[in-house]
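Below, in structure tokens: the form predicted alone, a single chain.
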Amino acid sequence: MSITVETYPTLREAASAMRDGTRFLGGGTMVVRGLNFGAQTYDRVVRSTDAALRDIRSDGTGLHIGAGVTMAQIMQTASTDFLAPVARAVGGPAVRNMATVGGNLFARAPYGDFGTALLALDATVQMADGQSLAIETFYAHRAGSRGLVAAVTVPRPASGAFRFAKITRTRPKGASLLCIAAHLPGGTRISGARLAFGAMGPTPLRAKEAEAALDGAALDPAGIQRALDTCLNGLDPQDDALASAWYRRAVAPVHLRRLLLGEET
């Protein structure tokens, strides 16, 4: 099957391309690796060279990250430092060259880690066409979109306040088990948290009652222990050939624990 490749200066115009059996390149980790493995359900794939795809500011609310920024970017930039142990522990260097932002978006289990994060960061995703969703908007409605991401807006978390967790078979770059990113506002007691997991359903989740039970919490083996308790409630992994669901939820709150505690590494 041949394939058809289009560039476009602007993300706009390539939004306006975009139809059945087409393919937005980003980075190319997912899109290359299906042509490679012999994909049959795009014959045609569309890209840009708009530079604003690459672009990481601080615009008022938070920081303006483009949907083409890579992870080797984000780990290269003084202000996205929070988000750097996330881009590392994405693939290897030739995969963190070359992932970006806007892939990691519509990677499913049991990748998708960098979404994960911005999940628990309470992220807007930016969609070309100027609409402002919700991440957990994003999410609910991936598998319909056919829209292109433009960027995310991610707000700032206070110092030490976010955490994040990736649970593997293969360090440091195999896919994950499962993955915990946790925003955890208040100091001394937690108010806001905000918890998602991800490889633990078919999109990163949250974890709702997980989070209510931290409100007002310790982070202490006592405080976090409803947390611990119900932290599964609302998650839905899967079998695949990195683990089983059954084993997914017997580990997932022990590296919660871990992680609320500062124990996880």
The other form holds:
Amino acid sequence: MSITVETYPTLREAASAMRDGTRFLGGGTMVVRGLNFGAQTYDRVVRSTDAALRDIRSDGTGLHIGAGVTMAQIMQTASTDFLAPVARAVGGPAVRNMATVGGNLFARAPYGDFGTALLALDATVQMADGQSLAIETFYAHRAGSRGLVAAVTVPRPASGAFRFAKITRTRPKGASLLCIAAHLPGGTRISGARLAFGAMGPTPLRAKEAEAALDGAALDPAGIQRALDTCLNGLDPQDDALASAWYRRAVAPVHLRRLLLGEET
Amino acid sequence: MPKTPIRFTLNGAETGVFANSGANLLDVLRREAGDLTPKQGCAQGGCGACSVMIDGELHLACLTLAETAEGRRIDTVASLETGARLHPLQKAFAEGFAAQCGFCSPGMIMAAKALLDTTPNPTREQVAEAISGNLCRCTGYEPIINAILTAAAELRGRGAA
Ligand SMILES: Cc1cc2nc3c(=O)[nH]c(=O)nc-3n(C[C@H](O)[C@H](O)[C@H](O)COP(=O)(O)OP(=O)(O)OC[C@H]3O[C@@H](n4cnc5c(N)ncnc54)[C@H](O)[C@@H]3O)c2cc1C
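Here we have the form predicted alone; I need the corresponding form predicted in complex with its partner chain.
Next comes the full complex, and the chain you just saw is listed first.
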């Protein structure tokens, strides 16, 4: 198949060049992989050299992270320190130099670790056409989406309120059997918890019953029990080469318990 | 098939090629620029045999769209030796049995170089992390980790001299 590659100076121009059979190029770790095997459903690749895609800035409420920011950049930037453990969990060093935040939002399970963290943090997805979408809405409509992501905005969590665990078969690098991101505001009595699971459905998903069960709870064995009992509700894990859906269901509450109690996962 | 002209600096030399549109950088380096040191293992980012530096940063050439290399500085393992003199990493790999079949070595050495460029005195754990994207099916990794630590010590000694 003959491939066309188009480069635009601004994201807006790139966005208006999108149509069927076209993929936008982030870091290319998935797009170029598709091209290498020739089985892809696109023959046109659109990219943008817009410098704003690589911006990270803090404003009053939180952080603005351009869609073209890489995992390595997240690890090297002081203002994104709370996301560094998540970025470090994506692939190996070369992948992290390439993989972008925008691309991670479109990664299919078992990938999408960074997006899982953004879901737990109530991030907002800024589209190139100016629309802002709550990340949960973005994920719900991702399959049919052709719009380009310009950036995400992430409220900064209170120190220590954000936790992340990635469960893999190999270390230090491997794809998720599952990953869990937890935002646990409130200190001794949790209020407004967010629990997001990656690789437990086609997109990262929130465990909303478990979130509600943590309201007013303390992070001790008794306080978290109801959250553990309900955390699988609404999740939809799949079988893949790494693990069966059955296995993922069996171990998810165990890893959630360890994460909530601050034990090693 | 349409061809795209691409210019970059390869191992210090200005290089211009005509690439098939949509080709990856690994194909272009090997077929058009004639640098056979980066290898194609899996073509999906899983093995690291094609690891090269782009503007001093470790990248997988097989997942890099060739067009994005325009104007960039690309260094492969061929950039390391000066004439017949091997780089300390190459020497330590050869002497420490860190290369057996040798297929992973060019990528492995570039991953090691990326680490040592920023972390001259790494721990064993940092070395294991730095090569975690590179597969070796011969050595069991221990000789590779040892070789990287040996090369790091030699490079530090040079810096002090
Ligand atoms: C060896 C290997 C290991 C990996 N390990 C992990 C891992 O541990 N965890 C993990 O989460 N992922 C992993 N991945 C998957 C992938 O690298 C990451 O998810 C990465 O963040 C994808 O980003 P990208 O920029 O490379 O995406 P690309 O390949 O550039 O794009 C992926 C998809 O997103 C779309 N897209 C990209 N940017 C935008 C945008 N701004 N707006 C709209 N659409 C966009 C593209 O059109 C495409 O459909 C791995 C991949 C490889 C090859």
